[in-house]
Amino acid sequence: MNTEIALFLIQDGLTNGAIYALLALALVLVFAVTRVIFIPQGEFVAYGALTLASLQLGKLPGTAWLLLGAGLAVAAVELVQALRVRALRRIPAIILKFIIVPVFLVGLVWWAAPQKPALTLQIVLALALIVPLGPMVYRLAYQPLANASVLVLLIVSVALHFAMTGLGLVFFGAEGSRTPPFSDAQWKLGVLTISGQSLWVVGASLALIAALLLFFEHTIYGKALRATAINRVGARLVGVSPAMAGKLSFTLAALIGALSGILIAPITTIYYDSGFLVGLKGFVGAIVGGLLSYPLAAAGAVLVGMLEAYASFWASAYKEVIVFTLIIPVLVWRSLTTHHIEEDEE
C-alpha cells in the first residue's frame, strides 16, 4: 500500500463514516426517547434512494401508496379512539392530517413526477413522501406498546423490518437503482483526487448534525426530547407527552434515514434490501456509544467507515465480518464495566 491508496481509503472511509454517523445518531435518539432499537432505520435509507431514483425516471414511487395506506390506517385507529372517548372535536383534524394531506402529497407527486423537475424539487418530494411515514410507523406499531419491555419492542422492530423489506420488494422490484451524482467536479490535492459527491455527503452530514445540535439546544421540542431521554417519568410529570416525543423522534429518524439514502444513491447501487446492511453498520457505531452518547456514537460510526474501507482493500471477501466483529470487544468491555439495572416500573 502506498500513500495515494492510503489517502484514497481515508477519503472513502470518511464518506461512508459520515452516513453511518447519521444513522447512529438516529438510532441513539430513538432508543433514548422510546427504548426502541429501531432496526427498520435502514429501510428508510433504501426508501429514500429508490424513491428519488423513481422520480428521476418520471415514475410515481411505490412509497406514495405506502404513505396513503399508512395514513388511512392511522386515521382509522385515531377515529376509533376519538369516538370511544367521545372527543368528536378531534375528528376534523384527524381527517385533515392523515387523509387529506397524504392524498394531496400523492396527487402532487403524481402530477410532478412525469415532468422530471429539478433535482432539488425531486429531493423535496422524496422527503415529503417518506418522512411522514416515521410518526405513522410509531403510531401503529410502537405507541400501543409504549410501556412494554425493551425485548418486546425489539421483537416488534424485527417484524417491522421484514414487513418494510417485503413492501420494498413489491414497490421497487428486485433490481437495484443508482442516481446521477449531485456534482461531477473533482479536485486534486497532492496525489489525492477529491470528488464533489464525497464533499456533498460529508458536508450535508455535518450540516445535518449541526442542525440537530441547534434543535436540541435551542428549541422547546428539542429540550422536550432531551428531557424524555433523561427521565421519561419526570418529563411526563412536567407536561411532556410521551406520544409526542415518540412521534417526533421517529420523524427525525425517518428524515435522517431518507436523507442518508438520497446522499449515497449516487455512490452505490441500492436494492430494496440494501438498507439493512447500511443501518446495521450505523447500529455498530451506536453500540460503541452505548446507545446513549451521541459523540461516541458518531465517533464509533466513523471508525466503522474507516475499518470497512481498509478491510475492503486488505480482505474484501471478509470486510463485513471484520466490521461486525468490532462489536464483540465493545460488548465484552461494557458487560464487564457496567452494572445491570432493572428497567424502571412506570
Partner chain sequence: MNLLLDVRDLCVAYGKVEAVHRVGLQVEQGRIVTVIGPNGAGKTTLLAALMGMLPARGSVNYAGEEIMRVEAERRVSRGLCLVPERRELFAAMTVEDNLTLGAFHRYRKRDKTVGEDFERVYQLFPRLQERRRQMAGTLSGGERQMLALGRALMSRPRLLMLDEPSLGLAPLIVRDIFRVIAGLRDKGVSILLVEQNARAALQVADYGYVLETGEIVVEGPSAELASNPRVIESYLGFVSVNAA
The other form holds:
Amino acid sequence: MNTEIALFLIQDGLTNGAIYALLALALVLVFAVTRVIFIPQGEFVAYGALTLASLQLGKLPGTAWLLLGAGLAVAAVELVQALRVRALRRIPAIILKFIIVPVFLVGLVWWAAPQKPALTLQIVLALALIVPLGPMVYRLAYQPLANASVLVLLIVSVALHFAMTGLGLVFFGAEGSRTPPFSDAQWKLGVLTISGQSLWVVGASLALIAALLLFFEHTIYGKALRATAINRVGARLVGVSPAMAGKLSFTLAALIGALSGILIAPITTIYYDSGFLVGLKGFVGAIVGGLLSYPLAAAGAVLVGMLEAYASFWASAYKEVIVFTLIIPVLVWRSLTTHHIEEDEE
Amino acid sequence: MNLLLDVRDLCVAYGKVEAVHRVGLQVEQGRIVTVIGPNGAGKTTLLAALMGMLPARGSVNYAGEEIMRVEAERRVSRGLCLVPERRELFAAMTVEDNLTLGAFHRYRKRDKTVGEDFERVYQLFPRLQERRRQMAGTLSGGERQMLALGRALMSRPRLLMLDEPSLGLAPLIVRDIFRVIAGLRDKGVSILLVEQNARAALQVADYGYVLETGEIVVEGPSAELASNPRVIESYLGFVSVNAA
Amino acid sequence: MNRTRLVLGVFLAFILTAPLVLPEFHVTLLNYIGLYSIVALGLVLLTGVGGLTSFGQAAFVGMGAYATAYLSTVHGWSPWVTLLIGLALTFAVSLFLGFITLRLSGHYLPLGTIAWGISLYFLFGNMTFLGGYTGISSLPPINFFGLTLDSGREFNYLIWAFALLALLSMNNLLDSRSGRAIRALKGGGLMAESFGVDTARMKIIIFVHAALLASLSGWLYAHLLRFVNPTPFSINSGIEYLFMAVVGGAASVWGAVVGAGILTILKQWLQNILPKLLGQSGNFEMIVFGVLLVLLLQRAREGIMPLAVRFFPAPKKLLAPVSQVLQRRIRPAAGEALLDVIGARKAFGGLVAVNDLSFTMRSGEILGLIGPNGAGKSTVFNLITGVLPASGGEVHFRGERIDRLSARAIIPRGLARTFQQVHLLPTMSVLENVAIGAHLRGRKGVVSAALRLERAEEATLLAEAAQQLERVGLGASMHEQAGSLALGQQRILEIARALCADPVLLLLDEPAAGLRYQEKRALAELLRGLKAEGMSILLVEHDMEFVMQLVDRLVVMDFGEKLAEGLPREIQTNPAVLEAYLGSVN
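Having seen the form predicted on its own, I'd like the form predicted together with its partner chain now, please.
The next block holds the full complex; its first chain is the one shown before.
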C-alpha cells in the first residue's frame, strides 16, 4: 500500500466514520433518555436516502403514505386517551397535529415533487416527511411500554426494525438508489484528492454535532433531555414528562438518521434494507463508549469507519465480518474493566 | 376559609398491599399543614400520590378542580410542587441548571419573570449562589436540601409539599430550613409538610395530622397535637408520657 | 381428571400418525415446526425464564448445520460423529461469548449476538471451503440403526423425537435445584446470590444450553434438506426465533412449540397472500410480524402461553418420601461471641453513611439495630451481608473476618437474611421459593437435573423446605403461588427461606414494615419461638413498639454513628434517643 492509497482510505474512513458518529450520538441520546436501544435508527437512514431519491425522480415517495397512516394511528390513540381522562380540550390540537399537518405536508410534497425543485428544497421536503415519523413511532410503539425493562424495549425495537424494513420494501421496491453528489468538486492536495462530497459529509456532521452540543448546553429543552437522562423522577417533578422527553429524543434521532441517509446516499447505493447495517455500525461505535459517553461513542464510530475502509481494501469480502467482530474485543475489554454484576431492573 | 387542597378517601396500594387507606386532609391557603407519623406509616406514599407519581383512588381537589386524572407534569404547571425525601437532584448538572429546570414549565410558557426568581433563591440561600457553577452531585447534604427547595421555588408553587426536609441534616441546618419554610408561608405559599421530626414540624405548622399504618389516627391544631400522648406513643412504642 | 395428560396424549398421537396420513406439504411444515421448536425452546429458557436475550441463535443453528455439512461431505464422517463435533464447537463458542458478555449489563448480550450473528452469516457466505453463498449440497442421509432416513416423512420422527426429548429434559431441569436458581435470575441477582447461587455461572449455563439446542436443530436441518447455504442463518432468522419464544411465552416449555407453530403457519399463509395483495414479491410478512409483536408486548407481555396454562392447573406436588435428612451445622453455645463489628465505616462519595460503628452480638440473643430514617441502619445491614464493601473497619463472624466476602460467600458461613423489599418469585410455589434457601445444601447440577438423577437429593431439599414452612406456620400454604400470599405471610416465607440455609444467625431487615397489627403479633411470636430454639437474630427495624417488646438488647444509630446501646428499658428513657426520634426542643 502506498501513501496515496493510505490517505485515500483515511479520507474514506473519515467520511463514513462521520456518519457512524452521528448515528452513534443519536443512539446514545435515545438510550440515555428513554432506555430504548434504537435499532430502527437504520431504517430512518434508508428512508431518508430513498425518499430523497424518489423526490429527485419527481415522484411522491411512499413514505408520504406512512406519514399519513402513522398520523392517523397516533390521532386515534391520543383521542382515546383524551376521552379516557375527559380532556376534551385537547381534541382540536390532536386533530391539527396528527391529521391536518401530515395531510398538509404530504399535499405539499405531492405538489412540489413533480416540479423537481432545487436539491436543498428536496432535502427539506424529505426531512419534512421523515422526521415527524420519529415522535410518532415513539408514541405508538414505546410510550405504552415506558416502564418496561430494557430487554422488552429492545425486542420492540427489533420488531419495529422488522416492520419498517418490510414497509421500506413496499414503498421503494427491491432496487437500490444512489443520488447525485452535492458537489462534484475535487481538490488536489499533494498526492491526495479530496472530493467535495467527503467535505460535505464531514462538514455537515461536524456542524450537526456542534448544533447538538449548543442545544444540550444552552436551551431549556436540551437541559430537560439531559435532566431526564440523569434522573427520571427528578425530571417529572419539575414538569418534564418522560413522554415529552421521549418524543423529543426520537425527533432528534429521526432527524439525525434521515440526514445521515441523505449524506450517505451519494456515496453508496442504498437499498430498502441497507439502513440496518449502517445503523449497527453506529451501534458498534456507541458500544465502544459503553452507550453512555458521547465523545467515546463518536470516537468509536470513527474507528469503525476507518476499520471498514482498510478492511475493504485488504479483504473486501470479509469487510462486514471484520467490522462486526470488532465488537468482541471491545466487549472483552469492557467486561474486564467492569467489576460488578449489575442488578436486573425488573 | 379558603381551601387549596381537599383530599378525600385517598387509597394507595402497591399490588395487594394498601399503604394509604382512606386518608382525608385539607390545606387552607397560606397555611402550613404537617403530616407526622412513624417511619413506614405511608407518609411518603401519600405525598407521591398527591403529586400524581403513584396511581391512587379517591378524590383530590386542588384549587377547586378535581386533579385525580391529571398527570404529575401538568400538576407542576398548576402550581403543585413536591420536594421528595431523596431530593432527586440532577447530580451531573450545575446548581444553576438545576434551578433553571425548576422553572421548566415557566420557560415553556415564555414567562419573562424567571430571572427575578434566581435572585430570590440566591438571596434565600447565598450558598447556592457561591456554588452555582458546581455540579449538584458535589454538594453537601444541607446544600442539597437547599438546592431541592430552591429548585421547587423556581416553579413558583402555590402548594409546596415537603417530604422530610430535615432528613439526615445536622440540627443547625434543620433550624435554618424550618426558618425558610416559615418564611415561605408568610409570602403566601401553602405548605404540606411531612416529617418524622415531629417537634420541629409541629412548632412550625398551623395544623397537623398523625398518620399510622396508612390511616389518619389523630388530627388537630399543632399546639394541641404537640401535647397529645398518642403522638409520642406512636413514635416510641411503650414510652410512658412522663418520660418525654 | 388430568387435562394436561389428555392434551399431551392427543399431541403424541398426532405426531405419530401425522407423517403417515398428511400430505407432503403439511409434513414439511410439521418438520419445520419441530426444528424451530427446538431453537425456540432454548430461547424460552434464556429469555422467558432467565431474562436474557439472544438474536443470534440462527448463527448457532448455522454452526451445527455447517459443521456436519462440511465434515460429512468433504471428509465423509458419520453424521452422528459430526453432531457431536458441531455441539462441541457450539459449546466452545457460546461459552466464550457468554463469558465476555454476561458479566456486563443485560443489553450487551443481545447487542453482541446481533453483531456476532451478522458476522457469522457473512463468514459462511465468504468461506470458499464452505461453498460461499451457494453452499454445500448432497449431504449424506442419516442412518439410524440401519434405517436410512431419506424422506421428510421418516425424518419427522427423528425431529420430533429430539424435540420431545429436549422439552422433557427442560421440564425436568426447571423443576429442580438448578431450575429454581435459573428462575431466580429474573427476580434480580441479589436474592439468588444471597443464597449462594452463582448467578453469572447460571447465566452462562442457560446461554450455552440454548446455543446447544440451536446447534442440534441445525444438524437436523442440514440432514433433512441435505443441503446448506447461509440464507437460513441470517440475523433475520435469529430475530424470528426470538419472536417465536416471545409469542409462546415462558409460562411453560410448550410455549416454544406453540410459538414456533403459530409463526411458521402464519408466515406460510402471509407469504401466500401478501405478495398478491401488494402486487409485488418480497418478505412482506416482516411487517405483520413486527407490528403483531409490538402489540403483543404492549398487551400481553408474557406471550400467549399463560392464557393456555390457565386451563391446565399444575398438579399439586406431592412430597416424595425421604430416606435421609440434611445435615445441620454445629451450633455455638449460648453466650459465645458471634458477630463483632469493629469500627465499620462506609462512605458514598463524600457522604459518610456509617462512621466508626462497633458492636458485639452474642449467640442466642435478639439484638435490635434501630435509629431514625437515614441513620445508616440498612447500610450496616448491607456491610454485614456482603452486599456493600466497607470503606473501613472489620466485621467478624465466629472469629472469622467476613467484611471482604461477597454475599454468596457469606451464606455458607451461617448468616442468612431477609429483605426489606420482599424478594420472592411470585409465580413459583411457596415451597419452591423456600427451597431456594437450601440451595447450598444440595450439590446436583444441571445435567443430573435434566436426566432426573437427582430425585433423592431433591426430595430431601423439598422436605427441608416443607419442614421449615411448618416451623413458621405456613405449612398450609405450601402449594400456593408465593405472589398470592399477603405481605405478612410473604415476610414469614422469607424467614422460612432463610431458615432453610441452616443459619446460626438470622439477619432480618425491617420484617415488620407494612404489616398490620395482627401480622406483627404473629411475627413477634415466631421470632420468640426461634430464639427459644437457640437462634440468634439481628433485627433492623424502625417500628419501636415491635422492637421494644422483642429484643434483648438495642443498638441505636443516628447520623451513621452509635448513639446508645443497652436494654430496651434504658433506651426508652435515654434523652439522646428521645431527641433523635422526636427532634430537638429549641
